[in-house]
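Take a look at this single chain in structure tokens; it is the form predicted alone.
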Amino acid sequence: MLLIRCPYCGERSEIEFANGGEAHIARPADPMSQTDEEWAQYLYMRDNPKGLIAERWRHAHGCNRFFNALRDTRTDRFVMTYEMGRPRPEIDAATLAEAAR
């Protein structure tokens, strides 16, 4: 079973959580000024890296709050979770190597 650490409730089973997509996506300041192509880019196009990605998650069957997580897509291992509104943390090489195992 995969355990995910909610920054508000602690470690819980993966079935309590829902993925909310890529984190730190900035909404355009004036959406009405966007072309259809620019708006589609904002709505639908996301990174799909092999490795570390910042994602939004919601503790759907717990506190129901959103938080951010750094997850390695190669191993599905969560490197860390952090509260919404905080910037993406810098990760050192040792932590990255551990996540890739």
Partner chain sequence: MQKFSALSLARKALGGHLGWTPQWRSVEPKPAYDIVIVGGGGHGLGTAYYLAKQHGLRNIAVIERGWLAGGNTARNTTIIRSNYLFNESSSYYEHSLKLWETLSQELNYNVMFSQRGCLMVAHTVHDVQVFKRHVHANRLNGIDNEWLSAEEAKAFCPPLNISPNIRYPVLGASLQRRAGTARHDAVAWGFARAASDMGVDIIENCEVTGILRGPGGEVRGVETTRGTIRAGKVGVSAAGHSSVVLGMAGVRLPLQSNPLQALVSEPVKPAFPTIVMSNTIHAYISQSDKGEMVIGAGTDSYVSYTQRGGLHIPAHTLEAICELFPMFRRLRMLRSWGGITDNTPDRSPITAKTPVPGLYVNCGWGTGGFKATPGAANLFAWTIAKNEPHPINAPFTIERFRDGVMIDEAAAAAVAH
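Switch from the form predicted alone, shown above, to the form predicted together with its partner chain and output its structure.
Below: the lone chain, stripped of partners and molecules.
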């Protein structure tokens, strides 16, 4: 079971959270101008990375707020969690290597 740091409540066990899939997928600003292909990309296509992922979590059995996390999908190690609205943080090589370990 994962130990997840909610930015608002602190570290809690995974059963308190709901995963919300890949983060930073922005709804098209002008929906009417989108092609079917662009809609498919937005709705269904995913990076599904083997390595660092930016993903959403919701502290469903806690403060119930959404937040984002950076995690390495090869090890399930979290690099950090951060508040909604913040851009995806840049991570240095040493931290990346630690997460992959």
